[in-house]
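A single chain, nothing else alongside it, follows as structure tokens in the form predicted on its own.
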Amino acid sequence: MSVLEAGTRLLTRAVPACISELIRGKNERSGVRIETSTIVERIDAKAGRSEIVLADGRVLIADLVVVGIGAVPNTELAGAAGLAIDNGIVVDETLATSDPDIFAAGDCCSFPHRLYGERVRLEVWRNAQRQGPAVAGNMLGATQPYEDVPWFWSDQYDETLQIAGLCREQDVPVARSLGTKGRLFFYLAADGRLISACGFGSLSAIAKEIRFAEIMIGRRLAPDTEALADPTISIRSLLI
């Protein structure tokens, strides 16, 4: 099996290069052949198999080809409807559109975050799962702010990564070990709030951290750094 990426490394968009290399090492330790830095000019069809043919002159001949070239927000009736887009269906902090009778959540969905000062779509499912309820419940009157904290995870083979929070270039990192079950990585904004959380390693492990650690993005807590690196220190301890 082998993957051609056009970026520079693994999951630009979705994870930090730390995580990235820790993805990446995982899957070629599995067996996959992994390219980054690599262009398809494009794929021919020859004798029922695919004829990879690459911008440096190179040909791969696959069985199966997966090919994934991102996803684009389906705003074409809201637009119809006078909606106010912008990278997605653009709504405020009650996830009310442009017209206030009319409201909007999921993927689609561009929408201010206190925690982050910016404007942000998630393409995750809890984020759709949960702006439902909360568009619900302000077409009801109850006006208030969606702030939940963004959550992400994905499987690969016996480990997981999670992530809470959205991790930016301009955010402090703090790393912990968890030995060969894992490692955590924190960011911290300038004012010392912790702003996001990754972990990749078995879920046992990686899953009750990445919790606690959402909950004190979403208190707005900025725990002590050395704290967060030291893995003798609970994290659970540090919600107080």
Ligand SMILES: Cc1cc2nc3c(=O)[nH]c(=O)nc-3n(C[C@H](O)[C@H](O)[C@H](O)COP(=O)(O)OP(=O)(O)OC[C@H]3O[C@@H](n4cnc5c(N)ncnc54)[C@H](O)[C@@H]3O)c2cc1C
The other form holds:
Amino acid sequence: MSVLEAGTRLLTRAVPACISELIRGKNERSGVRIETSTIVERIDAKAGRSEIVLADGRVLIADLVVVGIGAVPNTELAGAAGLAIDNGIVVDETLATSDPDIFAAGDCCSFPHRLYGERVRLEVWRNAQRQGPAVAGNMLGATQPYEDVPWFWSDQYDETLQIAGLCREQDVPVARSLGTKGRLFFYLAADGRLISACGFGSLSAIAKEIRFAEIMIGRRLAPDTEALADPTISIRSLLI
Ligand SMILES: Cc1cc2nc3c(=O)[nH]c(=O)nc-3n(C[C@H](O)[C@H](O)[C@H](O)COP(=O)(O)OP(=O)(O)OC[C@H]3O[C@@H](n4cnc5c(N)ncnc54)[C@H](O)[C@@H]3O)c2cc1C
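Alt. form predicted in complex with the named molecule, vs. the form predicted on its own above:
Now the full complex is given, and it begins with the chain already shown.
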């Protein structure tokens, strides 16, 4: 099996470089050939198989091609209704669109996130799940800003990837090794505030630590970096 990726590393939009490398290593050890900075120009059908023509002139033959090149929000209806569109349906903190009588939630909406001071559009199921009741409450007059910490998970073979918060290139990671059970990376903003945390490894080792990190991010805590890196200190103990 081969993975052809146009970007310089895997999963650029979703995970920081250190996690990309762990995922690449995991896949390569399982026999997957990975080529980054590789552009597919076109795919031709040839005698029941697929001929993949690359921008560098090479041609690969495949029995099966799975194309995963991103998603585009379906905003035609909202646009036709005259609502503001900018990388999705533009909503305010309460998920109201530019027409105060119309709300949007889930993958299709871009909303200002208080924790990050920027507009985000998330394509993860927990965001869609939690924005549903939040938007319903606001349609009934609650006027509550939506500020859940983004959270994302995926499985890679027998290991789990979990991310709380938004990974940004400018934040410097603090690494914590969990030995054979995996690794955690914590990202802090310039003011010391925990911004995001990523874990890759066994579900039982990763899940609870990322949950505590998520609480820390939501509470805008600035944990001690040496404690974050020290596997003998529980993440939970840093919550207070
Ligand atoms: C291949 C794939 C893998 C994924 N893996 C993960 C994962 O591992 N972890 C994770 O957290 N998330 C994952 N996601 C993302 C997750 O599925 C989405 O975040 C979630 O489904 C978004 O829910 P939603 O209700 O906002 O949108 P959707 O589930 O897309 O639902 C929107 C619905 O609106 C309908 N619709 C659109 N326009 C109109 C219209 N004009 N009129 C009427 N209906 C309309 C659409 O047909 C669709 O049924 C994955 C998504 C894909 C595609």
